[in-house]
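Here's a solo chain for you in C-alpha coordinates, the form predicted on its own.
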Amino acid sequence: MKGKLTIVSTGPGIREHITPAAVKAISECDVIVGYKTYLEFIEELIEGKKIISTGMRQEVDRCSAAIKEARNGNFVSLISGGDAGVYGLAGLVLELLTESEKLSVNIVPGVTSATACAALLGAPLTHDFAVISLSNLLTESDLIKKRLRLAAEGDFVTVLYNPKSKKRTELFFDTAKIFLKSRSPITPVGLVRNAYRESQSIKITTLVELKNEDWVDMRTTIVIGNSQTIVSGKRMITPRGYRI
(Lines of atoms letter the chains of each structure in order from A and count residues from 1; the text may use other names and numbers.)
(Lines give C-alpha, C1' and ligand atoms only; values in the text may rest on other atoms or scores of the structure.)
Protein backbone atom coordinates (compact mmCIF):
# COMPACT_ATOMS: atom_id res chain seq x y z
CA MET A 1 0.00 0.00 0.00
CA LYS A 2 1.25 3.50 -0.82
CA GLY A 3 0.01 4.90 2.45
CA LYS A 4 -0.45 3.37 5.87
CA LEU A 5 -3.55 1.84 7.43
CA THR A 6 -3.84 1.40 11.18
CA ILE A 7 -6.92 -0.16 12.77
CA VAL A 8 -7.25 1.64 16.08
CA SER A 9 -9.19 0.22 19.03
CA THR A 10 -10.56 2.92 21.36
CA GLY A 11 -11.98 0.77 24.17
CA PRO A 12 -15.09 1.99 26.01
CA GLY A 13 -14.60 5.41 24.46
CA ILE A 14 -13.38 7.64 27.26
CA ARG A 15 -9.91 9.15 27.10
CA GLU A 16 -8.62 7.35 30.22
CA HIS A 17 -9.16 3.92 28.68
CA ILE A 18 -7.65 4.61 25.27
CA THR A 19 -4.14 3.18 25.16
CA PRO A 20 -1.07 5.38 24.47
CA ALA A 21 -0.47 3.31 21.31
CA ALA A 22 -3.94 4.21 20.04
CA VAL A 23 -3.42 7.90 20.78
CA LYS A 24 -0.07 7.81 18.98
CA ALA A 25 -1.57 6.12 15.91
CA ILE A 26 -4.32 8.71 15.71
CA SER A 27 -1.88 11.60 16.09
CA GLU A 28 0.29 10.31 13.23
CA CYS A 29 -2.50 9.86 10.67
CA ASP A 30 -3.93 12.23 8.07
CA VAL A 31 -7.36 10.64 7.72
CA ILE A 32 -9.80 9.29 10.31
CA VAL A 33 -12.50 6.80 9.28
CA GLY A 34 -15.11 5.55 11.71
CA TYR A 35 -18.66 5.11 12.93
CA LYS A 36 -19.92 8.59 13.75
CA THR A 37 -20.91 7.73 17.35
CA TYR A 38 -17.43 6.36 18.16
CA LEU A 39 -15.81 9.44 16.63
CA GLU A 40 -17.80 11.68 18.98
CA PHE A 41 -16.00 10.07 21.93
CA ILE A 42 -12.57 11.10 20.61
CA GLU A 43 -13.30 14.55 19.17
CA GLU A 44 -10.33 16.15 20.90
CA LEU A 45 -7.95 13.60 19.34
CA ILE A 46 -9.11 13.98 15.73
CA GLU A 47 -9.48 17.72 15.44
CA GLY A 48 -7.99 19.15 12.24
CA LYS A 49 -7.89 15.82 10.39
CA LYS A 50 -9.90 14.66 7.40
CA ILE A 51 -12.89 12.78 8.77
CA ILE A 52 -14.90 10.10 6.97
CA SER A 53 -17.84 8.89 9.07
CA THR A 54 -20.57 6.38 8.33
CA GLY A 55 -23.67 5.18 10.11
CA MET A 56 -24.67 1.89 11.68
CA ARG A 57 -24.53 -1.26 9.49
CA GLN A 58 -22.19 0.41 7.00
CA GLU A 59 -19.12 -1.53 8.05
CA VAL A 60 -18.13 -2.63 4.55
CA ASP A 61 -18.36 0.94 3.24
CA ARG A 62 -16.31 2.18 6.20
CA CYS A 63 -13.53 -0.34 5.71
CA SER A 64 -13.50 0.16 1.96
CA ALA A 65 -13.17 3.92 2.42
CA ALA A 66 -10.21 3.47 4.79
CA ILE A 67 -8.48 1.10 2.35
CA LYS A 68 -9.07 3.49 -0.56
CA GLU A 69 -7.53 6.39 1.37
CA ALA A 70 -4.48 4.30 2.25
CA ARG A 71 -4.07 3.16 -1.34
CA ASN A 72 -4.07 6.83 -2.34
CA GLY A 73 -1.05 7.43 -0.15
CA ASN A 74 -2.63 8.71 3.06
CA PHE A 75 -1.89 7.68 6.63
CA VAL A 76 -5.25 6.39 7.83
CA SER A 77 -6.68 5.41 11.21
CA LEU A 78 -9.80 3.24 11.06
CA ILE A 79 -11.51 3.64 14.43
CA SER A 80 -13.11 0.64 16.10
CA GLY A 81 -14.73 0.75 19.54
CA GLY A 82 -13.70 -1.80 22.14
CA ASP A 83 -11.09 -4.09 20.59
CA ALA A 84 -11.01 -4.17 16.79
CA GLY A 85 -10.40 -7.93 16.83
CA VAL A 86 -13.42 -8.72 19.04
CA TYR A 87 -16.59 -8.27 16.95
CA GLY A 88 -14.70 -5.34 15.41
CA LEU A 89 -13.43 -4.29 12.01
CA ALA A 90 -10.02 -5.97 11.94
CA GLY A 91 -11.25 -9.16 10.32
CA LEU A 92 -13.31 -7.39 7.68
CA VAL A 93 -10.38 -5.15 6.68
CA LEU A 94 -8.08 -8.15 6.29
CA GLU A 95 -10.68 -9.93 4.17
CA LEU A 96 -10.87 -6.94 1.81
CA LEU A 97 -7.11 -6.49 1.36
CA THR A 98 -4.79 -8.28 -1.04
CA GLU A 99 -2.23 -10.74 0.32
CA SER A 100 0.63 -8.24 0.18
CA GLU A 101 -1.43 -5.39 1.66
CA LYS A 102 -2.32 -7.47 4.71
CA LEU A 103 1.33 -7.38 5.77
CA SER A 104 1.44 -3.58 6.01
CA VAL A 105 -1.63 -3.10 8.21
CA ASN A 106 -1.15 -2.36 11.90
CA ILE A 107 -3.80 -3.34 14.46
CA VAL A 108 -3.81 -1.53 17.80
CA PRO A 109 -5.58 -3.55 20.55
CA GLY A 110 -7.99 -2.05 23.05
CA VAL A 111 -10.20 -2.76 26.04
CA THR A 112 -13.16 -4.87 24.97
CA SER A 113 -16.59 -4.62 26.60
CA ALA A 114 -16.20 -7.94 28.44
CA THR A 115 -13.20 -6.80 30.47
CA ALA A 116 -14.36 -3.21 30.79
CA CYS A 117 -17.70 -4.26 32.27
CA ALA A 118 -16.15 -7.02 34.38
CA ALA A 119 -14.04 -4.40 36.16
CA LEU A 120 -17.17 -2.44 37.05
CA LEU A 121 -18.91 -5.57 38.33
CA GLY A 122 -16.00 -6.91 40.37
CA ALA A 123 -14.02 -9.94 39.22
CA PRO A 124 -16.43 -12.27 37.40
CA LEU A 125 -13.99 -13.39 34.68
CA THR A 126 -11.16 -14.83 36.77
CA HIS A 127 -11.92 -18.32 35.48
CA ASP A 128 -12.81 -19.71 32.04
CA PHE A 129 -15.38 -17.65 30.20
CA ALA A 130 -17.13 -17.40 26.83
CA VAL A 131 -18.23 -14.33 24.90
CA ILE A 132 -21.34 -14.64 22.71
CA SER A 133 -23.14 -12.02 20.65
CA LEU A 134 -26.93 -12.32 20.55
CA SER A 135 -27.13 -10.34 17.32
CA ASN A 136 -28.46 -12.57 14.56
CA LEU A 137 -27.75 -10.13 11.72
CA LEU A 138 -24.67 -12.08 10.65
CA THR A 139 -25.11 -15.35 12.59
CA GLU A 140 -28.06 -17.73 12.43
CA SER A 141 -30.24 -17.82 15.55
CA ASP A 142 -30.01 -21.61 15.80
CA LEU A 143 -26.21 -21.43 15.90
CA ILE A 144 -26.33 -18.76 18.61
CA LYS A 145 -28.66 -20.96 20.66
CA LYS A 146 -26.31 -23.92 20.24
CA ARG A 147 -23.37 -21.87 21.49
CA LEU A 148 -25.42 -20.64 24.45
CA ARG A 149 -26.42 -24.19 25.35
CA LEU A 150 -22.85 -25.47 25.18
CA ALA A 151 -21.53 -22.54 27.23
CA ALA A 152 -24.21 -23.20 29.84
CA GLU A 153 -23.51 -26.93 29.95
CA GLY A 154 -19.76 -26.30 30.13
CA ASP A 155 -20.22 -24.05 33.19
CA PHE A 156 -18.47 -21.12 31.51
CA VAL A 157 -19.00 -17.64 32.84
CA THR A 158 -20.73 -16.16 29.80
CA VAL A 159 -20.58 -12.59 28.52
CA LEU A 160 -23.39 -11.49 26.22
CA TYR A 161 -22.88 -8.73 23.66
CA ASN A 162 -25.77 -7.06 21.79
CA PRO A 163 -28.37 -8.76 23.99
CA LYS A 164 -31.53 -7.03 22.83
CA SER A 165 -32.86 -4.36 20.48
CA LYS A 166 -36.36 -2.95 20.04
CA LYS A 167 -37.16 -5.47 17.30
CA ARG A 168 -34.89 -8.31 18.37
CA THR A 169 -35.91 -9.69 21.77
CA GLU A 170 -36.42 -13.44 21.30
CA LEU A 171 -32.79 -14.52 21.82
CA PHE A 172 -32.55 -12.50 25.03
CA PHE A 173 -35.47 -14.38 26.58
CA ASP A 174 -34.27 -17.69 25.13
CA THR A 175 -30.90 -17.19 26.82
CA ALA A 176 -32.41 -17.15 30.29
CA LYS A 177 -34.38 -20.32 29.53
CA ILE A 178 -31.32 -22.10 28.15
CA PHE A 179 -29.12 -21.26 31.13
CA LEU A 180 -31.78 -22.12 33.69
CA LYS A 181 -31.59 -25.72 32.43
CA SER A 182 -27.95 -25.93 33.58
CA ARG A 183 -27.57 -23.26 36.29
CA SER A 184 -29.15 -22.42 39.60
CA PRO A 185 -31.92 -19.79 39.46
CA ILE A 186 -29.90 -17.66 41.90
CA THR A 187 -26.78 -17.61 39.73
CA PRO A 188 -25.44 -14.02 39.83
CA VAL A 189 -25.87 -11.99 36.66
CA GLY A 190 -24.26 -8.61 36.12
CA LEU A 191 -25.56 -5.98 33.72
CA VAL A 192 -23.69 -2.87 32.59
CA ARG A 193 -25.13 -0.27 30.23
CA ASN A 194 -23.04 2.51 28.69
CA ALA A 195 -19.89 1.54 30.56
CA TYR A 196 -17.73 4.47 31.68
CA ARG A 197 -20.06 7.07 30.22
CA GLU A 198 -22.27 9.64 31.95
CA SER A 199 -25.39 7.49 31.55
CA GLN A 200 -23.69 4.37 32.97
CA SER A 201 -25.95 1.84 34.73
CA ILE A 202 -24.78 -1.17 36.74
CA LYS A 203 -26.92 -3.87 38.30
CA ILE A 204 -26.37 -7.32 39.74
CA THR A 205 -29.38 -9.61 39.66
CA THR A 206 -30.02 -13.36 39.40
CA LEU A 207 -30.52 -15.66 36.44
CA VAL A 208 -34.19 -16.22 37.20
CA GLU A 209 -34.79 -12.45 37.29
CA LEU A 210 -32.86 -11.66 34.11
CA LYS A 211 -35.93 -11.81 31.88
CA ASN A 212 -37.50 -8.96 33.88
CA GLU A 213 -34.74 -6.45 33.12
CA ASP A 214 -36.66 -4.50 30.48
CA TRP A 215 -34.02 -1.74 30.25
CA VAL A 216 -31.51 -4.05 28.54
CA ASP A 217 -30.58 -2.91 25.03
CA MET A 218 -27.74 -3.02 22.48
CA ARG A 219 -25.58 -0.83 24.71
CA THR A 220 -25.80 -3.34 27.55
CA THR A 221 -23.30 -6.08 28.32
CA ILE A 222 -24.45 -9.04 30.43
CA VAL A 223 -22.21 -11.32 32.49
CA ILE A 224 -23.77 -14.62 33.60
CA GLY A 225 -21.80 -16.26 36.42
CA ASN A 226 -20.86 -19.93 36.59
CA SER A 227 -21.75 -22.39 39.35
CA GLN A 228 -19.04 -20.95 41.62
CA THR A 229 -19.71 -17.23 41.11
CA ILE A 230 -20.78 -15.33 44.22
CA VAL A 231 -21.72 -11.80 45.19
CA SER A 232 -19.82 -10.22 48.07
CA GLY A 233 -19.76 -6.56 49.00
CA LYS A 234 -21.98 -5.86 45.98
CA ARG A 235 -19.26 -7.28 43.71
CA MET A 236 -19.41 -10.39 41.53
CA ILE A 237 -16.55 -12.81 42.16
CA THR A 238 -15.73 -16.01 40.29
CA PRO A 239 -13.12 -17.81 42.43
CA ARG A 240 -10.02 -18.99 40.58
CA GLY A 241 -9.55 -21.84 43.07
CA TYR A 242 -6.76 -20.56 45.30
CA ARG A 243 -6.62 -21.88 48.84
CA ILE A 244 -7.54 -19.10 51.27
Ligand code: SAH
Contents of the next structure:
Amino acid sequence: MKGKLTIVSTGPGIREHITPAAVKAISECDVIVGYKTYLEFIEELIEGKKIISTGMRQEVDRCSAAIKEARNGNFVSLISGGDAGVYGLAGLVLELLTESEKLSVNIVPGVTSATACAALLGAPLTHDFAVISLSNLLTESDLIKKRLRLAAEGDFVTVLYNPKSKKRTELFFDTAKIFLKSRSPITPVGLVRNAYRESQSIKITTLVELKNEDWVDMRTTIVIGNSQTIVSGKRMITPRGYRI
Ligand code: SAH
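How about the form predicted in complex with S-adenosyl-L-homocysteine (SAH), since we already have the form predicted on its own?
Let's see the whole complex now, leading with the same chain.
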Protein backbone atom coordinates (compact mmCIF):
# COMPACT_ATOMS: atom_id res chain seq x y z
CA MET A 1 0.00 0.00 0.00
CA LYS A 2 1.23 3.48 -0.86
CA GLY A 3 1.55 5.84 2.08
CA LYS A 4 0.86 9.55 2.10
CA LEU A 5 2.18 12.40 4.24
CA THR A 6 0.20 15.60 4.74
CA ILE A 7 1.76 18.49 6.61
CA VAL A 8 -1.25 20.14 8.19
CA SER A 9 -1.30 23.73 9.48
CA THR A 10 -3.68 24.19 12.40
CA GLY A 11 -3.65 27.97 12.95
CA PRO A 12 -3.03 29.94 16.13
CA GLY A 13 -5.44 28.34 18.59
CA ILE A 14 -9.13 27.61 18.57
CA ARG A 15 -10.76 25.23 16.17
CA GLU A 16 -12.53 27.99 14.16
CA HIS A 17 -9.19 29.07 12.73
CA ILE A 18 -8.41 25.66 11.29
CA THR A 19 -9.36 25.59 7.60
CA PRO A 20 -11.86 23.03 6.25
CA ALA A 21 -9.01 21.67 4.09
CA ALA A 22 -6.96 20.97 7.22
CA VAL A 23 -9.91 19.27 8.94
CA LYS A 24 -10.47 17.11 5.83
CA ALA A 25 -6.77 16.18 5.63
CA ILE A 26 -6.75 15.14 9.30
CA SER A 27 -9.94 13.10 8.91
CA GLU A 28 -8.43 11.14 6.00
CA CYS A 29 -5.36 10.07 7.99
CA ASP A 30 -4.85 7.16 10.31
CA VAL A 31 -1.65 8.37 12.00
CA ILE A 32 -1.22 11.80 13.61
CA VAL A 33 2.22 13.13 14.50
CA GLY A 34 2.65 16.39 16.42
CA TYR A 35 3.85 18.45 19.33
CA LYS A 36 1.77 17.72 22.43
CA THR A 37 0.46 21.28 22.93
CA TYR A 38 -0.80 21.58 19.35
CA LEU A 39 -2.50 18.18 19.52
CA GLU A 40 -4.49 19.32 22.58
CA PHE A 41 -6.18 21.98 20.43
CA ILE A 42 -7.47 19.38 17.96
CA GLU A 43 -8.35 16.58 20.38
CA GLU A 44 -11.79 15.90 18.93
CA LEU A 45 -10.42 15.69 15.37
CA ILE A 46 -7.86 12.99 16.15
CA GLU A 47 -9.88 10.68 18.38
CA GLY A 48 -9.36 6.99 17.60
CA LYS A 49 -6.29 7.56 15.43
CA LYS A 50 -2.75 6.41 16.16
CA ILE A 51 -1.03 9.37 17.86
CA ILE A 52 2.70 9.98 17.97
CA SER A 53 3.33 13.05 20.12
CA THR A 54 6.71 14.53 20.93
CA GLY A 55 7.94 17.36 23.13
CA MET A 56 9.27 20.78 22.23
CA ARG A 57 12.58 20.98 20.34
CA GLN A 58 12.20 17.43 19.02
CA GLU A 59 11.44 18.65 15.53
CA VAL A 60 13.77 16.29 13.67
CA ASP A 61 12.42 13.25 15.56
CA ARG A 62 8.86 14.35 14.89
CA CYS A 63 9.41 14.78 11.12
CA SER A 64 11.41 11.55 10.85
CA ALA A 65 8.65 9.63 12.65
CA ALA A 66 6.03 11.04 10.26
CA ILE A 67 8.11 10.14 7.20
CA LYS A 68 8.75 6.63 8.54
CA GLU A 69 5.04 5.98 9.13
CA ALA A 70 4.18 7.21 5.62
CA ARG A 71 6.95 5.12 4.04
CA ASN A 72 5.38 2.12 5.82
CA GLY A 73 2.19 2.73 3.87
CA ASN A 74 0.18 4.81 6.34
CA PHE A 75 -1.79 7.97 5.71
CA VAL A 76 -0.07 10.42 8.04
CA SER A 77 -0.84 13.99 9.17
CA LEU A 78 2.06 15.94 10.62
CA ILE A 79 0.53 18.76 12.66
CA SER A 80 2.18 22.17 12.72
CA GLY A 81 0.74 25.24 14.50
CA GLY A 82 0.04 28.49 12.65
CA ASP A 83 1.20 27.92 9.09
CA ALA A 84 3.46 24.90 8.65
CA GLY A 85 5.63 26.81 6.18
CA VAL A 86 6.32 29.77 8.50
CA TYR A 87 9.03 28.72 10.97
CA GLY A 88 7.20 25.39 10.85
CA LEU A 89 7.94 21.81 9.95
CA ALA A 90 7.26 21.89 6.19
CA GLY A 91 10.84 22.83 5.26
CA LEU A 92 12.40 20.25 7.54
CA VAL A 93 10.27 17.42 6.11
CA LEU A 94 11.21 18.35 2.54
CA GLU A 95 14.90 18.55 3.53
CA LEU A 96 14.75 15.09 5.12
CA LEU A 97 13.30 13.48 1.99
CA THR A 98 15.70 12.30 -0.66
CA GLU A 99 15.51 13.95 -4.09
CA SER A 100 14.25 10.75 -5.67
CA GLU A 101 11.66 10.16 -2.93
CA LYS A 102 8.42 8.83 -4.32
CA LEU A 103 6.41 9.49 -1.18
CA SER A 104 3.34 11.63 -1.78
CA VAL A 105 3.63 14.80 0.30
CA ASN A 106 1.05 17.58 0.55
CA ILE A 107 1.16 20.80 2.53
CA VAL A 108 -2.06 22.37 3.82
CA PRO A 109 -1.65 26.11 4.54
CA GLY A 110 -3.00 27.84 7.63
CA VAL A 111 -3.45 31.10 9.49
CA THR A 112 -0.04 32.28 10.67
CA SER A 113 0.53 34.29 13.87
CA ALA A 114 1.39 37.46 11.93
CA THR A 115 -2.03 37.76 10.32
CA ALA A 116 -3.89 36.22 13.27
CA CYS A 117 -2.39 38.76 15.69
CA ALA A 118 -2.69 41.65 13.20
CA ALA A 119 -6.46 41.08 13.06
CA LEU A 120 -6.66 41.36 16.85
CA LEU A 121 -4.61 44.56 16.83
CA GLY A 122 -6.51 46.26 14.00
CA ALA A 123 -4.86 46.53 10.59
CA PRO A 124 -1.14 47.03 11.13
CA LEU A 125 0.02 44.99 8.10
CA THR A 126 -1.80 46.90 5.36
CA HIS A 127 1.55 47.97 3.91
CA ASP A 128 4.91 46.26 3.29
CA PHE A 129 6.06 44.21 6.23
CA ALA A 130 8.93 41.98 7.30
CA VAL A 131 8.76 38.94 9.56
CA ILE A 132 11.77 38.19 11.77
CA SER A 133 12.26 35.46 14.36
CA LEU A 134 14.32 36.48 17.40
CA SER A 135 15.26 32.89 18.15
CA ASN A 136 19.02 32.42 17.88
CA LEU A 137 18.87 28.65 18.35
CA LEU A 138 19.27 28.06 14.60
CA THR A 139 20.30 31.52 13.36
CA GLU A 140 23.32 33.59 14.42
CA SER A 141 22.45 36.63 16.57
CA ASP A 142 24.52 38.90 14.30
CA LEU A 143 22.46 37.93 11.27
CA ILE A 144 19.22 38.51 13.20
CA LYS A 145 20.45 41.96 14.23
CA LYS A 146 21.45 42.79 10.66
CA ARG A 147 17.95 41.85 9.43
CA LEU A 148 16.37 43.93 12.21
CA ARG A 149 18.51 46.94 11.30
CA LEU A 150 17.68 46.68 7.60
CA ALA A 151 13.94 46.19 8.26
CA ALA A 152 14.04 49.24 10.54
CA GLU A 153 15.92 51.34 7.97
CA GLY A 154 13.62 50.15 5.20
CA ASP A 155 10.60 51.39 7.19
CA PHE A 156 8.96 47.96 7.06
CA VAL A 157 6.24 47.18 9.57
CA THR A 158 8.04 44.38 11.40
CA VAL A 159 6.51 41.28 12.93
CA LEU A 160 8.60 39.48 15.54
CA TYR A 161 8.13 35.78 16.22
CA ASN A 162 9.84 33.95 19.12
CA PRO A 163 10.51 37.31 20.81
CA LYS A 164 11.74 36.20 24.24
CA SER A 165 12.13 33.10 26.36
CA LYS A 166 13.24 32.74 29.99
CA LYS A 167 16.83 32.21 28.89
CA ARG A 168 16.85 34.29 25.72
CA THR A 169 16.10 37.94 26.48
CA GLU A 170 18.98 39.85 24.91
CA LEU A 171 17.70 40.09 21.34
CA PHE A 172 14.35 41.44 22.58
CA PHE A 173 16.08 44.41 24.22
CA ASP A 174 18.47 44.82 21.26
CA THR A 175 15.50 45.01 18.90
CA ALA A 176 14.03 48.01 20.69
CA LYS A 177 17.42 49.75 20.62
CA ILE A 178 17.99 48.97 16.92
CA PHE A 179 14.55 50.29 15.90
CA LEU A 180 14.90 53.43 18.03
CA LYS A 181 17.91 54.40 15.89
CA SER A 182 15.75 54.87 12.80
CA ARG A 183 12.17 55.12 14.06
CA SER A 184 10.32 57.53 16.34
CA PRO A 185 10.07 56.60 20.05
CA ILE A 186 6.28 56.92 19.82
CA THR A 187 5.97 54.38 16.98
CA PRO A 188 3.01 52.12 17.86
CA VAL A 189 3.90 48.56 18.84
CA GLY A 190 1.27 45.84 19.19
CA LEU A 191 1.70 42.80 21.40
CA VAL A 192 -0.48 39.71 21.33
CA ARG A 193 0.03 36.73 23.58
CA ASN A 194 -1.85 33.45 23.16
CA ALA A 195 -3.95 34.71 20.26
CA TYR A 196 -7.32 32.93 19.98
CA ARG A 197 -6.65 30.91 23.10
CA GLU A 198 -8.30 31.21 26.50
CA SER A 199 -5.57 33.33 28.05
CA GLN A 200 -5.31 35.81 25.16
CA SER A 201 -3.83 39.24 25.94
CA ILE A 202 -3.54 42.23 23.62
CA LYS A 203 -1.71 45.48 24.24
CA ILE A 204 -0.69 48.46 22.15
CA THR A 205 2.32 50.38 23.42
CA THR A 206 5.14 52.48 21.92
CA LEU A 207 8.63 51.62 20.76
CA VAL A 208 10.27 53.45 23.66
CA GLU A 209 8.08 51.57 26.18
CA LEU A 210 8.59 48.13 24.59
CA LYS A 211 11.53 47.21 26.86
CA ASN A 212 9.23 47.49 29.91
CA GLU A 213 6.78 44.84 28.68
CA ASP A 214 8.09 42.06 30.91
CA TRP A 215 5.20 39.67 30.13
CA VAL A 216 6.45 39.12 26.56
CA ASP A 217 7.29 35.44 26.09
CA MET A 218 7.44 32.66 23.50
CA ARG A 219 3.67 32.74 23.05
CA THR A 220 3.74 36.39 22.07
CA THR A 221 3.90 38.01 18.64
CA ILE A 222 5.01 41.64 18.34
CA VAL A 223 4.13 44.06 15.54
CA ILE A 224 6.27 47.19 15.27
CA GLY A 225 4.55 49.86 13.16
CA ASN A 226 6.23 51.81 10.33
CA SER A 227 6.61 55.61 10.25
CA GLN A 228 2.97 56.00 9.12
CA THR A 229 1.32 53.60 11.59
CA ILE A 230 -1.23 55.25 13.89
CA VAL A 231 -3.42 54.21 16.80
CA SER A 232 -7.13 55.01 16.54
CA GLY A 233 -9.09 54.11 19.66
CA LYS A 234 -7.82 50.66 20.56
CA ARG A 235 -6.72 49.85 17.04
CA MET A 236 -3.39 49.97 15.29
CA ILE A 237 -3.61 51.02 11.63
CA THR A 238 -0.95 51.26 8.93
CA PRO A 239 -2.54 53.39 6.20
CA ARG A 240 -2.36 51.89 2.73
CA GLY A 241 -2.40 55.38 1.24
CA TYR A 242 -6.02 55.80 0.08
CA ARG A 243 -7.28 59.40 0.02
CA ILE A 244 -10.18 59.71 2.44
N1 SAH B 1 4.30 28.24 12.40
C2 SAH B 1 3.91 29.22 13.40
C3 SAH B 1 5.08 29.93 14.04
C4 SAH B 1 6.02 29.06 14.82
S5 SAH B 1 7.25 29.99 15.62
C6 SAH B 1 2.97 30.25 12.75
O7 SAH B 1 2.81 30.24 11.53
O8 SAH B 1 2.37 31.05 13.49
C9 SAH B 1 6.52 30.20 17.22
C10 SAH B 1 6.13 31.65 17.46
O11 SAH B 1 4.89 31.95 16.84
C12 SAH B 1 5.91 32.02 18.92
O13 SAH B 1 7.12 32.27 19.60
C14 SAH B 1 5.06 33.26 18.80
O15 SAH B 1 5.84 34.39 18.47
C16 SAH B 1 4.19 32.91 17.60
N17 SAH B 1 2.89 32.34 18.02
C18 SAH B 1 2.47 31.07 17.82
N19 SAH B 1 1.19 30.90 18.27
C20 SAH B 1 0.82 32.13 18.78
C21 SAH B 1 -0.38 32.61 19.40
N22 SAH B 1 -1.44 31.82 19.57
N23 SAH B 1 -0.41 33.92 19.79
C24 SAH B 1 0.64 34.74 19.61
N25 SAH B 1 1.80 34.32 19.01
C26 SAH B 1 1.89 33.04 18.61
